[in-house]
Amino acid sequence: MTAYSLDDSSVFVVIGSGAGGGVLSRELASRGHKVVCLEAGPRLTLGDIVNDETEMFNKLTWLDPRMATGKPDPKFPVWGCKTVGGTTMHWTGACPRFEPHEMRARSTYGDMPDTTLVDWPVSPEDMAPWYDKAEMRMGVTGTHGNPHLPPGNNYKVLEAGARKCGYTDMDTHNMAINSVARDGRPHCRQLGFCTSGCALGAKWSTLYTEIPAAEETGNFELRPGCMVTALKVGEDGRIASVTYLHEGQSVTQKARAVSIAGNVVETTRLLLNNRSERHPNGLANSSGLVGRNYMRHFTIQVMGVMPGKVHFYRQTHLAGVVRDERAHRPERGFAGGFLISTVPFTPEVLAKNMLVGGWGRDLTRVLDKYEYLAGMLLTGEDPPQYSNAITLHPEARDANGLPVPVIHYEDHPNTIAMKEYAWKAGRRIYEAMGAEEIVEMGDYIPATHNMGTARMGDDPRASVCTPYGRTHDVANLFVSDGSLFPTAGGCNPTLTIVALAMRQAEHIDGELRAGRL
């Protein structure tokens, strides 16, 4: 097992083991490079992830404090992970890849008053063959000879009622959740427990992929139940440490250069935390951008009452797709666009969120038909806006004495024209299967598509990192996760952010062998 020296001032230190920050891990290490990979939460193995959504709930979930103003839940308005392998343990497994006008919102969309839209500093042509590595590595569905999974009865009902409402492009799905035994992985077998961890290994997560991975090349060092508080500048203006608590003990490690990749809400907080007289607005943040522009998806649901049984939660979650509706065609009356996937829910979060007020008979009516239901989730793009923000409360601490964070948030009128359009749509769908009851869920369930909040981008003046995720402001500080996408896309987020930790990792190994780092 490597260890390295707490003087080591020649080690990575990577902060957060979830998609950024496992993967790149991985690639320094295995490139040769020494890398300490700091996580906040437990190293769970395959045996603790049991089929039981209430049990793995608080196996995984960041539980500490959060504060939110705006439209979403106050008390708990994001869905993070405090775990090893951070939210690949918690995420379905969908990867899409952004389409070419996503990343160029600002060229295609044109003004949209109120948004901050720009066009990524990378080009789809730029992103296209790290996509591939991406994809390639995780052993994405329907891509790169990895054959697509079978078709669950929610899939068929999607997929026979989006054909008579005239769409033609849908599959299962480009999933990184296994068709075949691969990567000493066995297949899926359609437990439905997605969401919770995945008790097979079958769907990827930096867990048992990236992270042991990594161990392997005697380069790396996973440090679990280390909660980063603290990074200190130098005299030279570069990153010299990182403090972190393990164990109720405050421990400080040296460091050749950081990496923050704690999902959008903690990376946001380690920035804006860390205040001295040479970041008197938080490291790097000198443009005033950490924390603002922050994005989530929009995810509401369409449930149906089918005149046959479906069992919809026997299958993969999301594996099942229609696409037609993310183009952008603005006669629709909005701009972006986006996805229907497949996706059931338990009798629990139904009585919670389906009928919101019902009581009664009005309740029950549609619980009594669970076996009979099939549902789908509708994504869409979420245009940046400066006013959407994550701040830090000015009194309220945690556990660990940090300031407690603060997201606000509110739908863009865009994207309330968007989910007027999606409900329709997915309503359309199940009448064209005859459904005897049809509900439109609302958009209550935290985010988990977090992005945005310390964009990248060629300007230092307008962004917060370079399009390498390398921060403008202090040359050997590195962001690594959803924090850096300028805009939001119309579709999952984890395949781009692993395409672009594996690119930034190129640019870092580049950087490291030259001496500027």
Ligand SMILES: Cc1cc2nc3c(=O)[nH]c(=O)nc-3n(C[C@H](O)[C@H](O)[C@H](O)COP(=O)(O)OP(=O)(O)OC[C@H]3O[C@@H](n4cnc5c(N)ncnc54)[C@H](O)[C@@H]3O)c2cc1C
Contents of the next structure:
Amino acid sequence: MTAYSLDDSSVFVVIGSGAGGGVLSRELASRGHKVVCLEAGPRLTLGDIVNDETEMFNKLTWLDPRMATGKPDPKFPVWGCKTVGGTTMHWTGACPRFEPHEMRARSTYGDMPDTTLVDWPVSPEDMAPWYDKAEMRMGVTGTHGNPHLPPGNNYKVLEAGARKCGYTDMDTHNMAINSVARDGRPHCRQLGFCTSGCALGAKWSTLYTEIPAAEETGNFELRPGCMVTALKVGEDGRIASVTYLHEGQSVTQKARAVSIAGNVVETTRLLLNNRSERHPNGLANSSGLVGRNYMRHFTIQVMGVMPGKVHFYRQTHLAGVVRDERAHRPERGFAGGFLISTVPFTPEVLAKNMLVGGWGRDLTRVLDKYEYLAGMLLTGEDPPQYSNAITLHPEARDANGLPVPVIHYEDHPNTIAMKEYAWKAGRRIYEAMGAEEIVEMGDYIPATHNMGTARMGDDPRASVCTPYGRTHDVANLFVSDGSLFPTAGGCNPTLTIVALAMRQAEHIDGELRAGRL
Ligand SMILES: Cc1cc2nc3c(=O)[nH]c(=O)nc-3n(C[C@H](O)[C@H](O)[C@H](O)COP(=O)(O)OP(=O)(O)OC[C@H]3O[C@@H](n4cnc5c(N)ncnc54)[C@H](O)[C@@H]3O)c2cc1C
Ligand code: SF4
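Mind giving me the form predicted together with the named molecule, seeing as the form predicted alone was just shown?
What follows is the whole complex; the chain from before opens it.
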């Protein structure tokens, strides 16, 4: 097994082993560069994954304290993982691309009050080949010859209802879940425990794809259980070393260059918490934008009690999608759009969250019909607002002595209008299928899609990172997660995180070879 010395200042250090960090690590290692990946969580095996949501939540989820003001749950505002593989363990595998209008949001939507809408500094045409590479790597169904997953009942109800409502663009989604055996991993058995981690390994996770592939190159060392706390800037203004906690000890690794892929909240915390004379407002924060423009898609639901049994839990979670409402059609009363996907819930989750405030017969009437339920998730674009921000609490500290992140988030009026429209659209679909009862569920899920707090752009005064994710202020410091997104689009973000990490790796490779890094 490859092991690098703490004094080896030629290693590239990647912080985080999830979608961004896992992919970047493999890409750099396979191009011959020495990579050390520092991961706060433990390394599990497929044998550690059991079909039990509660047990796996406790095993995988990032549970260090976080606070929130505004709309999110004040104690659990964000849902991500602390484990090798990051949130690609919990995720459900949906892999849509950004639409061109979403990457040109400012030009398309115009001047939306109280937002910081911009166009991406990377064009849809630039992204296209990287999307191709990411889809091929992840084995995304419905792309590059990978067959779609078969339709389950929940999707069949959604599709039939959607067609009755005049929608036409739908299928079983583009999923990073094997529909046929591929890449040494089996096909999905439709067991429906995707958010527990996939015990079969049919769902793409960096735990058993990118990380072992990086190890096979002989240029990669994974260090699990290593929580990075500090990045030290040398006399030359570059990051010289990274300090982390491992089994209670503080350890320092020298570095040639560093990338942070901690899934937005932790990336922001690391940048803001590393203040110095040279960086009084935090690392790479001369623009004052680190932590600002935090975005999270809304995820609201509609549930229908159908006339026949659906068994909506017997398939992948996001088992199909209707795309017709994703387009930008301002006549609906809002800019941007949303996706309509299937979703199931366990009885426990329904009881806790479905009828918030519901009690007694209101709750049991629906729960008694569990097998008859169909469910959909409505996920929509969230415009960037300067006031939605991640900051650090001035006093509260976690068990590692680090300041607790505080997430402030409020819906923009555009989001509120889109949600109202989306609930009605969802209700119409189940009404068309003769639902006996329809329940609209609120935006209670903690943010699963986090974006925007170190946005990329060409202007160092208006962005934190360059279009390749290198920070404007520190020449050898990169960001490789959703923090880079200038706008959020109306779709799940991970395919774009992976495509950007692959694109970034090629850029870093060129810079390293040219001696510029
Ligand atoms: C239930 C659920 C379902 C989802 N479904 C989808 C979906 O269908 N499609 C989609 O596109 N997206 C989905 N997502 C979102 C997706 O999981 C994330 O977009 C993606 O994993 C983000 O990748 P990342 O590399 O930024 O972060 P992560 O994958 O979360 O990886 C970050 C890693 O960094 C580590 N880390 C953080 N800070 C430190 C530190 N200081 N030191 C060391 N290590 C650190 C963490 O432990 C973690 O392992 C879902 C998320 C959830 C929770
Ligand atoms: S439904 Fe498929 S992807 Fe989800 S946990 Fe089961 S086998 Fe894995």
